[in-house]
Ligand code: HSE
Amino acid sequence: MINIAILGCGVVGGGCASLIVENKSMLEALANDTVDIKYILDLRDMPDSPFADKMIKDFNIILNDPDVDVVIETMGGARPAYDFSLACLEAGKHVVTSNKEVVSKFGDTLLEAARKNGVNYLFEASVGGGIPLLRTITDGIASSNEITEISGILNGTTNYILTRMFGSGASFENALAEAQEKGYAERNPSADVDGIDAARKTNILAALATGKLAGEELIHTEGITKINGEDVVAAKKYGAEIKLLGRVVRSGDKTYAYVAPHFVPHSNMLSNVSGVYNAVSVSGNYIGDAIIYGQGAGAKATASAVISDVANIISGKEKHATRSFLRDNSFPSDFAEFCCKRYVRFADGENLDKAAMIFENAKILERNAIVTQKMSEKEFSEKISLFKVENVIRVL
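Quick one: this chain alone, in the form predicted alone?
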């Protein structure tokens, strides 16, 4: 018998439990053994849950039970999720998670613990929800290509807000309120709208592409709170949509990783991704550009990705940890050297003649907005310091 324990019975944890029960026969066929949920850890009393007989409040029961083979961590937050995951790995239990914060902050330590103890630490659901993204990158594209760039819409909440701003002309504030009403955004939406959630996912993608895990504070991160109707009008005039992108860009021996809003031209498929959906473009030196698209959040989509990892473990496809992340404080490269074009909206109709002189060959979009030529972050910062600016958006 294969026994599974679930840490956390919220939206994702409950979804995982339901999927295991509903697809029990399929999982047992893969494992050639019986598969059962033995414990579900949650501090809340849930007498009406269909899994009430599995509920416990003491983590040590799971840790000290030698019959627990696989632990699914869906608690959210860094602690105690990290501590519980590490303890389970050291006890010889496989761990599967959807927790991008833990993977982004502690993935190197947890993968090393998995390797030392001959078990797996898998996290397909940590980026892209239900999209089979990480395995496609590592087992598919990266196995035969040098990955040169990953650019993706990694947060469904911000993509929904931007879609509403473009589609209906809603203000940022109204689009956010609508997202909260529909359950797409939390009451405190900072992790989404300030880019924090996307930055954690970008950090994981960078680690998959390079094998190096950065400190989260080293991922340059911007959100969408400064975007308004003027920017939307300018983007349409430019022939683009505004999308919050997480990007990993490799250029020679440099690798840049950052999150920021972008003008995405209509010629790029990412511009067509709307609502709460996610999409990631992966570029390889042989495959060219590949787009991976799908539902990025929700109980069923995320649970599907979690249980796909469980299925790979119990079927024997994942016999022990094969990934490793190296902690490198010099990674990623200095963002000041990163080069791109930028849309600039000046305050109060700044003198465009002066802007045209400072930003040579800039494209004028509106009475107070331009798109610059490609230049480094350092050069742009020096030039823009001469102006009063209301918003800057990078151009893909």
Contents of the next structure:
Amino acid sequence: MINIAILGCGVVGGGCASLIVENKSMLEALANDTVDIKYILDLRDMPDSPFADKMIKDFNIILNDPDVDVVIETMGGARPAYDFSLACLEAGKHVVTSNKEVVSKFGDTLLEAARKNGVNYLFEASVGGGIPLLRTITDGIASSNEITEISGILNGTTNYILTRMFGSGASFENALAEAQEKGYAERNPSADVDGIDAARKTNILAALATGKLAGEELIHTEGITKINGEDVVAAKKYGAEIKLLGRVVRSGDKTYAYVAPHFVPHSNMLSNVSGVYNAVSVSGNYIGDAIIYGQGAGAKATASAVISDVANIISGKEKHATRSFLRDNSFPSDFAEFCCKRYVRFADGENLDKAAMIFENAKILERNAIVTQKMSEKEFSEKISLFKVENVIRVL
Ligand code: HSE
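Now that you have shown the form predicted alone, what about the form predicted in complex with this ligand?
Starting with the chain above, the whole complex follows.
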């Protein structure tokens, strides 16, 4: 008999419980054994939940029950999710999570604990919601290619907001409220709109591509809060959508990792990704470019990815802790050297003739906006310090 415990009965935890019940016979066939939810940990009283008979409030009941084989951590937040995960791994229980904050902050320690204790720590749902992304990257691409670039729309909430702003002219606030109602947004919307959630996911992707886990504060991060209707009009004129991208870019012996909004030209498939959908483009030295697309948030899609990890464990497919991340504080490379083109919207009254002189060969887009030639962050900051600027968006 395989017993599962779920830590946290929010949107994703509840989705996982429903999936296990609905697809029970399929999971049991894979495991060649019975599969049951034994406990669901949540501090809230949930007498009307269909899982009310499984609900507990004391984590130690799970930790000390030798019959619990697999623990699903869907609590969100760094603590106590990290402490509970570590304790479960040390007690010889497999842990599966959708919690990107924990993986991004503590993935190296948790993978090492899993390895030492002969169990698994898996986190397919931590990036890309329901998309089977991480296993595709590690088993399908990184195993036979040098990965040269990963660029992705990694946050469903901000993609939903940008799509609504582009399509129907919705205000930022209304579009965010809609995303929150649909259960896509993080508990604190700043994690979505300021790019923090995407930065954590980018950190995990960079670690998968390189084996090195950076401190998440080293991922250069910008959000979408400065984008307004004027930027939308300018992007349309340029032939682009605005997308929040997480990127890992290898250039010579440097690897950059960052999150920022971009003008994504219509010729690039990422520009067509709308609403809560995520898509990730992965480039390797043999595969060329591959794009993976699907729902990046929501109870059912995310539960699908969580339970795919559980299925891999209970079917015996997943060998114990084959991944490892090494903490490396010299990674990623200094972002000041990263080169790209940029759209610049100047403050009212700025002199565009002067801008055209300083930013040689820039394209004038609007009465107050240009697109520069490619240059490093350092060179751009020096030049732009001569002007008052409302917004800057990188161009893919
Ligand atoms: N808030 C996240 C998003 C949830 O909108 O993508 C899924 O990670």
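Numbering follows the first chain given and starts at 1. Just so it is clear, the model here is predicted, and its values are computed rather than measured. Under this definition, the rigid core comprises the largest set of C-alpha atoms superposing within 1.5 Å between the forms.
- Comparing the forms between the two forms on their rigid core, the Cα displacement of Asn272 stays under 2 Å.
- Here Glu222 does not count as shifted, since its C-alpha moves by less than 2 Å between the two forms after the core is aligned.
- Core-superposed comparison between the two forms: the C-alpha position of Thr138 differs by less than 2 Å.
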